[in-house]
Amino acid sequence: MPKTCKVSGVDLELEERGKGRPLLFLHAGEGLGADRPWLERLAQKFRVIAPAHPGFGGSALPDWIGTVEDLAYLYLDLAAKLELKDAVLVGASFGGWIAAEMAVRNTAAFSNIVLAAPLGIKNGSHTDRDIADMHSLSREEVVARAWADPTKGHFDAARFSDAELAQIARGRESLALFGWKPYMHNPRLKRWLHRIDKPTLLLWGDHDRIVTPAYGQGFVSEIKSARLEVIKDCGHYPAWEQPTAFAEHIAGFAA
């Protein structure tokens, strides 16, 4: 069961679970997700804790928090609180961007670093669609660009309580406030990722148009020691679509 945990004044609910090694997982911009086959497959290895962000899920977002580089000094604040040693760091989708900006900044809780599918960064000129824009596509267009298998990615209200589906859209509406403008990214992010000193591994979905892996490459050319592996048969949401794989890629990585 979730439980709530006080950082930095902000009321953050984690879900925690397994035993070992501690493993911080930041969601991706859909929230943990009502079903999280990724935490049973991870917890196997891992003492896996997994926060909402503000504004997701039960999580607090408080006026003064605004923006990822917000997130990430919580997040690390989060790490010092729970006296974090030797962990792995994994960020998925927007989660990887607020991975990407704590690693910049400080990475002496972080041992092993694994950017799922990040946005965050600009690799082309201003004109470039570097990251497909999830708020102006259909909800049918964005789940093709971000399943392999587009029957995974149905939404159906139906399954859910009133109470669920508003926290659904809080956690849309959070979205947009901490990445409408400049979209879904930092541009001075890119300039500063080689100051991330551990070993990194960026996981893609072989089938992700929401951000494809030659979008990755721009990751793996400024980080030292950063490496991309892909999974077959999986879009941009691998914890999700092909947990097994995601799981056995971390752990692989992280031994």
Given for the second form:
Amino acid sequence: MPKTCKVSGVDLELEERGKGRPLLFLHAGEGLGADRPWLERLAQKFRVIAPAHPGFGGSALPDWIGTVEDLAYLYLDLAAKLELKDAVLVGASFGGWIAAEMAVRNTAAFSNIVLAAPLGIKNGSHTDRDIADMHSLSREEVVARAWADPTKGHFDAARFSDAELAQIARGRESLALFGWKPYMHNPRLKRWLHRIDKPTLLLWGDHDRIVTPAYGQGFVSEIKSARLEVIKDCGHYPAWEQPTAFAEHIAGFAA
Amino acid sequence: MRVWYFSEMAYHPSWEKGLKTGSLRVNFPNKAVDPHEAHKLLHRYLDEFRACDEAGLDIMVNEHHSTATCMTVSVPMALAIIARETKTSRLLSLGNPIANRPDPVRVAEEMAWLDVLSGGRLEMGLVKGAPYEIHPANSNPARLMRRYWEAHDLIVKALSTTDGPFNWEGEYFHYRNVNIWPRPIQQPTPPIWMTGLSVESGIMAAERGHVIGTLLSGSAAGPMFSAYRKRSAELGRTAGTDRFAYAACVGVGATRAEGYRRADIIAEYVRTSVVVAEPFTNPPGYNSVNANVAMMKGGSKGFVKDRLGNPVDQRTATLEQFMDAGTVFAGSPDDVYTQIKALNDRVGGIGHLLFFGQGGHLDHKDTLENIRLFGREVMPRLRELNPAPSQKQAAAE
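Please give the corresponding structure for the form predicted in complex with the partner chain, as opposed to the form predicted on its own shown earlier.
All chains and molecules follow, beginning with the one already shown.
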């Protein structure tokens, strides 16, 4: 059952499961998701703490929060409040961007960092589309780019109650708030990635065409102790599409 | 009732091609425009605006971007020309999509300049803009209205402040020295208009006393105007009919058949203007959470509804369906007057008709006859219906 935790004045919905080393999981732009196959798998090895970002799920979005920088400080405050030590920081897609913004600021609470197909940096020229424009492509095209098996990415509104659909709509709006412009990145972030001073694992699906594994090299080249591992038969969401492999890669890295 | 002629200055020669690709807007490559053909069309459309002055009509201009449906990219640019070519028409900018504009002070400057140039004939629409305007402007659809209201308040302050400079350090906009020259003739500001489709828009406009305009759907107009009147009453004000504007396609002819023919051609604009690739129709945050839930459950049904409240598909509707919905007024001058009167009565009274009198394939000759016949045969009767307060009265209130 999710609980609520007040951090710096913000009511955050929080999923917490498992025992052992703490692992802070920052979800993708699609929210924690109705299905959370990653949660039980990670919880076999870790004490998983998975907040819904402000504006997603049951978490509040106060007026004064509006940037990924705000989210980074908020989660650093969460880590301090929970007195996390020797923790693993995991961020997926949009959550990977947040995790990178945290890590360039302060890594004291964390011993390992995992970025799963993170967004957040700019590699190419002005006219290179580093990150697929998910808000200009048809839904079918987004799913085809984001999933190795697109049938798994089909959105069926009939599965959800009105209250759940309202959370989904609110989450989409919140993702736009944080990532519309510049599109899903911070033009300055790449310059500061060198500050990340903990072992960092980049995880990438071999079929990811939202951001390709080549995009991940932009992180690898800037973070001192970073390596990139590829998950087979997997698109942009390893936590959803290959949850077992996802959890194994993390456990192997952070053991 | 005042009547404001408008045309979106469409580039209709490429519509057929755009319809085949499934999008006339945003991602329809501009190689489909022949700029020399566009040159001829722009001059033709501006001539048609000029004819309104002689016909006793007021003039409205709007703008859209990256689209074959509308070549007006800048309301102030078009109105600057029209202001010089007309003498008596009032000039309505409807309007500046101010949540998509990076520089609200520039908007205030342009509006003041136009008011000065036109001798105080400007009316100033500050609009949210259509959903498919978000991508061309690349403005963030989340918190759009928060940005809108900050821009609105800044523009009003810039226009009405005479002892500046003042500074502005807001959430979205930052100026250290606002002091626009020249200032507008109409003080504190030219009359302000908003647009909307919802009850919420009606309430927001009522709280500021602005004119609220809507379009093409009597079913949307009724509840929105009603909400405006109710909110005004709560605030101790009476909302006159001059607070309400309604836009519809109008085809008038010497005979009913001729009016229908013209209206059907103009209505082709309504049928094509919504053809846009799906991702641009509903950027996240543009519509409310509740509206999005309804869309996820039932798909988008559009806002045009018939009298029984059933959705009318804009892409395929017949002239008769459009007439039933209040999207189109058509026929002889008597027919058109009767239909406008009926809509006026249905929504509780409108003070402004936004006369969409040219759409795409309606040619120059037909357009001029549509304007002149309307001005001669329909306009005088509408003036008697909900007579507009004189500008002096309005200014005194």
